[in-house]
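Quick heads-up: it's one chain on its own, the form predicted alone, in structure tokens.
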Amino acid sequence: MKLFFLSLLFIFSGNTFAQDPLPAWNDGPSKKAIIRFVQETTRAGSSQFISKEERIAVFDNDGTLWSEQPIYVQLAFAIDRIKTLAPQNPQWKTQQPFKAVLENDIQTVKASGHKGLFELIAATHAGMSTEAFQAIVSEWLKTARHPVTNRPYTEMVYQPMLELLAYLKSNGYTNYIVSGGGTEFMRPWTQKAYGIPPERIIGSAIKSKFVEVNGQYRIIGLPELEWINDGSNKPLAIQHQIGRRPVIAFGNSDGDQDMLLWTTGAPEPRLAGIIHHTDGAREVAYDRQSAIGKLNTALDLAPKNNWLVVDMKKDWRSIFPAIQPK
């Protein structure tokens, strides 16, 4: 009899654990709102039911799915590439933002924003095929380390957001990344890191051309910006590449607010959330005054538009995935 009750206890406790789709989230208003929304929009017969083809969820990347402090990961990559290529480009010694990179003036580089970042990316990608560029990104990520934690950048992803992506996918939602980061920079690793394939990456881009070289056909990057996927450009990019208004949207900065406004600007049901970086002990606390991931006007708009404000310190039981033993 004792063994029977122990077995029941194991079964019920196991089911309880299995039924929690977001174990890295603390039991609070944010977690409850997310689970309630997903249950209501996927349950047949519900007044909030959304057909599977309309279940579109969009996520910013930097600061929403992985760490963006002390600098954007792609900026760290661009800095390394500029220093490698500098001997072949002596004009960079006097040309910004290259001059700031070569002088290790990171504050000036940060101040140049996404435009400055993509000037660096365009310069380092110019004359290179998309395959070659993505191979360089993949190789760089194998050895590059976060300057504070010394973990690989692909381990600086947020465990609660990985769970959210998996939870949505298991309930028929299609996840997209809509980021200010470069499309070609993200495509080599997002499938492995997030389970989001390259065709669902919507980011910034440089101009390119289709060419034939010795009987081989290539797409070659040009040293010019095509599109910076930030602010009001995010809804335009979503419409252009997806063709459906998202049902769910998550971001972390003012650069995401137009994406959230557009998502929640349609009749309900809609869910939008802001990841608020409040945990200075386990990550970095920043918002209104930050040079990277500035969250000011979007934070003010959140209560007016019924957006979730996910407080990292209060809402997340853990921030990053557990370090796996080598």
Second form
2 protein chains.
Amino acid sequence: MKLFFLSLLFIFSGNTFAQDPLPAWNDGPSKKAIIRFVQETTRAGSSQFISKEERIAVFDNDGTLWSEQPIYVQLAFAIDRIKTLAPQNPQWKTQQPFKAVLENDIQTVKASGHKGLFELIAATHAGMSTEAFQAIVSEWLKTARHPVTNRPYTEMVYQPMLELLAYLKSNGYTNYIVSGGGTEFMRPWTQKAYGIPPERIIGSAIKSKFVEVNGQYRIIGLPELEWINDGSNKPLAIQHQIGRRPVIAFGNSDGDQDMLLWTTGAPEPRLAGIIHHTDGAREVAYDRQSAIGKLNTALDLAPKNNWLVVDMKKDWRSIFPAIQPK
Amino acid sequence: MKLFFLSLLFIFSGNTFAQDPLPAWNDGPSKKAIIRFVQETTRAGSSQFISKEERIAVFDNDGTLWSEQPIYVQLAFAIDRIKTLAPQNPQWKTQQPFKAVLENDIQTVKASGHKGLFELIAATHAGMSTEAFQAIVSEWLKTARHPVTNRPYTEMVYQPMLELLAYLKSNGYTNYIVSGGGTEFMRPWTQKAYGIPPERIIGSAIKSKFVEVNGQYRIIGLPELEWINDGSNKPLAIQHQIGRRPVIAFGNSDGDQDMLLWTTGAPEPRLAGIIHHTDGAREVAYDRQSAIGKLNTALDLAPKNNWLVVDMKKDWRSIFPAIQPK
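Given the form predicted alone, corresponding form predicted in complex with another copy of the chain:
All chains and molecules follow, beginning with the one already shown.
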């Protein structure tokens, strides 16, 4: 019997001391603030207690949960897709921005601006059913590789953020993605990569129509934008789809600023964080001048709003998950 | 010890025999079909088994979960609100459709068509924050009474449908409302009335904007329609917000037809039902000719698509919940 109690003691003390919910985070102010906030909002009797139903955490995706450099993954997908479809579209050889894509002239693609990018999206995302589009995305992810690391894109996710998502989930928080990326582009892989199911993906969307073809019903994407989920549209989409003000929000760019302001502007306890890309050695260092993931005004607003600024170089022990054995 | 086992036996057999998950449903084909479907889709090893994540059930609201006669509850709200706001808007005395509202001339209100109805919605739903609007709805529901039964509107819900929602929930289904009614009009009361939280309400919406006033952030409704959640927009909204094809769908009018077609058009096991308002004594009998909740083409499509047609008169033992003791 004595051995039994000793074993119990060992088990409990083992749990207490060994269990670090965020091992890829260095011990520092960011990690401390996150853990303190989660403990205080979930401990029964705490003055900061938040009920389980209200524990909503929202996360930007590109640059917050996975890498967005050197170009957005969704743009890399569209470029590959244009190349795949080129044989059936011979006119693209002379037609911009398709010509630039086929010639790997990324500068001209970027210079084509919103109009050019939208033409690429329309040619690669519309005109098919949601199921067909998602199947294409899934197939592409199996073989596509990041141009710098040669990793599958789904292994370009940030290990510390995977841990944060799991930590929040295990504490009764419900995680949502609120991204400028396309909702249907993300849905095929976010459950496996992040543990976030399709119904918790809030992103940009093209218009669609409901059609019947030979007795089969389909939702078909149209070459027209429905919603660009960036800037002030992020809090609006959160209200539209969730209907609760988030308790926790993480982003990395000025496009996330309004989502963070909406979150921490609430009277109750709130936590917001900015992932600051400071690590040029292990990832890419960029902020105020970057064309992708520009972080300028949101960085200035951080101190006054008590937003954590997560310094990737200092705060993160590792950036990407260990390479999976094949 | 023998008594202990006898007690156990009593407890288990008691549970097995006494437990009717749908006591307000008469024993008949509708009830049988529902129970058989739920059992087969949730029993491990069943050829019709559906994983918990995929168990999505969608419900229309007006006429499916609560009464929509003699007018939609949301229109009754708008009318009462116009009367409340009339002293601050003296011009309404001579301006249609407001004049008709103030004179209780419902025929003229209806004759003002979509344009007139939209003016009423704009005057009563826009120009304030979501929180302020929801507070007004909550206050109104405390005192508003149904014109025929004199019950609070939240007691004009259908007891058999409350049981169905609870039965599905207890079997791992996730219930959503997919209604033509306003999302923000429903959110203040659906958790209490149906056990369906704000993030599972998919309805119509006005546009909104994100604004800062004196350091406070607000989402303000605009007098412009964003989304009318009816007809073919229902499957589109389901895809947009849930991203899964429903397994179960219930509606009561032609506006639900596409949602039901989308649901039962899937290759896997599916269940759809139409609530047919056949009971002129206990509620209101209406279908093919009704201005509200018209059920015509969807009724014709039911047999060929194997949709249940729930006959309120025959299938439902009771319509509304027992009056709550005050």
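Under this definition, the rigid core comprises the largest set of C-alpha atoms superposing within 1.5 Å between the forms. Positions refer to the first chain, counted from 1. Values in this document were obtained by computation on a predicted structure and should not be read as measured data.
*Asks:* Look at the chain as two rigid parts and give the angle between these two forms through which the smaller one rotates, in °.
*Replies:* Smaller part versus larger part, rotation angle: 23 degrees.
*Asks:* How much does the C-alpha of His114 move between these two forms, in Å, when the core is lined up?
*Replies:* Its C-alpha shift, to one decimal, is 6.7 Å.
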